[in-house]
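As structure tokens, one chain now follows by itself in the form predicted on its own.
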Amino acid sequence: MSACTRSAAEHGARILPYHRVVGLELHDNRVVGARVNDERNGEELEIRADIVVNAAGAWAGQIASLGGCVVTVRPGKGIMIAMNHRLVNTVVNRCKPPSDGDIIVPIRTVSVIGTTDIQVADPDELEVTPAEIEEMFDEGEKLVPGFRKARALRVWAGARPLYTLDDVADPRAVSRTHTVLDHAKRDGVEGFITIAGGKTTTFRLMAEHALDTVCEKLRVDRPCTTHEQPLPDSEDERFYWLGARVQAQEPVPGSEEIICECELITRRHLTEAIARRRPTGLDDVRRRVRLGMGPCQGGFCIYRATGILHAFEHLDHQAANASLVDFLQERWKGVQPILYGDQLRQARLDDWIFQGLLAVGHLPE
């Protein structure tokens, strides 16, 4: 997604992260813009547009309601668990009708098993239950014998933006196809389009179909080119190589300080990510370079990264402390439900480091 936003910015887009839509501006039964709130400082901003596209995923129904339109999105909760090693080097999928825990995917240095599919009322309320975790472990054992003995690093949940006109009890019965809704034809509200349904693997095609509708409404003839143009940093068409960071350290061992040993993130990697993203906190940096995503979940690297962020961004102590605590809390949310075995021992060690040595619970505000 970082490459997508960079590409959009290069073509003139203005990207506003951490801005929540709080209202749509309507004039003569036409949506002419939106009001958004900056979650970091509470400032409200008004955005005007000839056409407003609602591409809010599982929240699309909530956004549509702000314009007086009804879009029935049924959020389908799914959990995934990251395991400590690449237990497989290719995707392993059970050949049966789609069900819970039927696939393991190697992703960089870990393997991820998923997923469940449970309809929920609110995409912001996605509790991970012990029963779901146990089910993933049971199904993982069927795919890779010995799976339960591996170390579970983290669990998280997401919400699928399932769209259907029918009332169905089983979320898996809902098609993953996407639909473009023109609210002028559907609800009599001009200047407003919703793209609903779909999934990450088809998001480029979803964007193409949505923007084709926008061009049609604006009477603009501009053919899509995203299926032909590579995203930034993928122009050479090279795949990610697992040993790339190790190789980068081999010519002159120890020549550059390593901040995160789990993911081999050097000081240069970290400062480049900070300079490029201008982050509001360490979690933004994590998304860029996988900071704190290894076995220690930030136990040995995050206090180093906090010092670098503090110096690089010229933060005061309150902002630096808040960034450290926020990162630790975010990591804890994904570790707490799977505390057993090696990961429990690791979490206890991390707690000794941050509470016993650094007293993060008593940092000055």
The other form holds:
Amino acid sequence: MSACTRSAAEHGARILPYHRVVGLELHDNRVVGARVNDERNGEELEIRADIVVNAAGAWAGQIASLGGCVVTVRPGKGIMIAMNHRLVNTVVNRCKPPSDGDIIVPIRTVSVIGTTDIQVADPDELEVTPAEIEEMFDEGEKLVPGFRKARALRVWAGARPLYTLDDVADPRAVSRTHTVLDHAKRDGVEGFITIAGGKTTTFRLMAEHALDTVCEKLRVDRPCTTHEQPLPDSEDERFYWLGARVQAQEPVPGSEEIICECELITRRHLTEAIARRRPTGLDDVRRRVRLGMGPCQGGFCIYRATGILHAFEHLDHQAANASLVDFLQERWKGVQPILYGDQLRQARLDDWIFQGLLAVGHLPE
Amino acid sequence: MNEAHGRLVPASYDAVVIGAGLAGLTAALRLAEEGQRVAVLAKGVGATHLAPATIDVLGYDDGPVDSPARTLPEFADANPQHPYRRLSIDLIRASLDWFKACLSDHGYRGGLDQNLLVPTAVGVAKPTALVPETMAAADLRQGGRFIFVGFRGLKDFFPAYLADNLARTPLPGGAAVTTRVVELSPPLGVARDVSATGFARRFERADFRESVLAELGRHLMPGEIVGFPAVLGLEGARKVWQELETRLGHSVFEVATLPPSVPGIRLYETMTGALRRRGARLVVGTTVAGAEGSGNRLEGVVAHTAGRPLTYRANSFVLATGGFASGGLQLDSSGEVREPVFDLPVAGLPGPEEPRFERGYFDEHAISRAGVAVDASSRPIDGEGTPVYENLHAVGATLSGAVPWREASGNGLSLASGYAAASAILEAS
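Return the structure block for the form predicted in complex with the partner chain; the form predicted on its own was the one displayed.
Full assembly next; the chain just shown is listed first.
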């Protein structure tokens, strides 16, 4: 995703993360812009545009309604569990009709098992239930015997943007194809389209189809070229290689400070990530370099990263403390539902570090 | 050694202690001091290497604890399942005195009547009962002007962050603290990433100390108290610390850093050294995974080492394998909690419908107090309160009823419970 936003920015786009759309500007049945709210500081901003594209995924229905249009999205909740290490080195998928917990995908340093599919009313309320977790472990055991004895690192839930015109009882029966809705033709609202349905695998095709509609409406006659353009950092057409970070350290071991030993993040990686996304908290840095995402779940790197962030961004003590405490809470959220075995052992060591050694529960105000 | 039942059987002991953390080492050393033949069997080094070597008896109740001696009675009343409920003030006091005498080379300061306040590496003023002399000048109760020293290449200590918080920490009696920071760049050769133990080894070298003294001396202002990360040497720490104080002409102290804990390693080395001098046998790298006995009397434990099982026979046994962090307690994926050595009953568990963990990281979690419940003689008991074995004792973080990382009671509980188990064994024999 960061490669996509970089590519867009290089082509002149302005990216506003952490901005919630609070309203769409309507004039004579035409959407002419959006009002957005910066979630970090509450500042409101008005953006004018010839065309507004609603690509809000599971939230597409909510955005469409701001433009006075009805788009029925049925968010389908799915949970995933990241297991420590690569239990498999290729995708392992059971040969049967799609159902819960039937696939393990190796990605970066972990393997992810998924998933469930439960229709939910609100994509912001995605509860991970113990029953879903048990189901993943049971199904995982069928895919990789001994699965329950492996270390579960983290669980999370996402919402599929399922879009259908019909009422379907089983969400898995709903097609994962996508649809471009031109609200001028559909609802009589100009300057507004919605890209609905689809899935991550086809996201660039979804974008192409949405943009074809935009171009048609703007009377621009140019063919789409995204399918011919590699994204930034992929120009050499080489795949991600698991050993890359180790290889970079091998010529002179100890020649760079390793801030996160689990994921081999150096001080330079960290400060570059901080510089690129400033001003942000550690959670954005995490997404960029996998900070705190390895087996120790931040036990050693969170203190170090907070110390580095504090110095690098000249944060005051309150901002640095908030960043540290938020990161701990954010990690805990995904860890506590699947805490057992060696991962509980690790989490308890982290408790001893943060609450015992550092006493972060008693930081000054 | 003699051959029996097809197994190699070492000579039998008066006492076998399983686990080499502070609790196990305390029980073992006290028994050895009283002339018992002791074997310590441990899977690895204990939590000494993870925790600062301070003895926190009770740092936090509802808020920071001023005097453990004054607070403990009401604390024990309010927490009837807590191990402190069975450990009297006199016993805790005796255990601290014993510890101070036994680690006289470390010059421990403080006591049960008044907690010291020492800064953590994030700048929290943390209450603790005893600190080694290398940390004593950190005591914040009188306030003072502090300078914290960081080192380029040491990623486990961020003095600016510490100083920023500490300067804003309200202290009892309105004591005033000012803080500032200096970062030094001593010669590290080609290395850019040096661990706390790596720095500690360098501090044992005179040439390294000279370069630190030369660089630091220029920065100090009269009357400043100088805080270093806890890396001031290993076995030679006392000499290093004294030399820094003398040569700088300033009070000097250490602040505990992320694991591995250099002061904890010193503590472990001193206690295991004393054990060996008393003729105790210390086996690190062995897993105890079975017991032999008849009725409610334990006769031996089976340890797996070097590819074969060995039975260690003894009159009494001490379980000091720690809590979940050390593998002394285990939770499996279906929610079952086990004590893996003797399969002892586990107390303090949440009910079947109760969640094990809360959503807030800093909340108290239902499973936190799980552990082995013991009687007045430190013996593990079943649900009816009957000892599982008449000659097995449990100590330290294995015990149920405490949340030591929140209470700042970890080393205090280990010390007092280890001391109490040894007393019970000595009384019985």
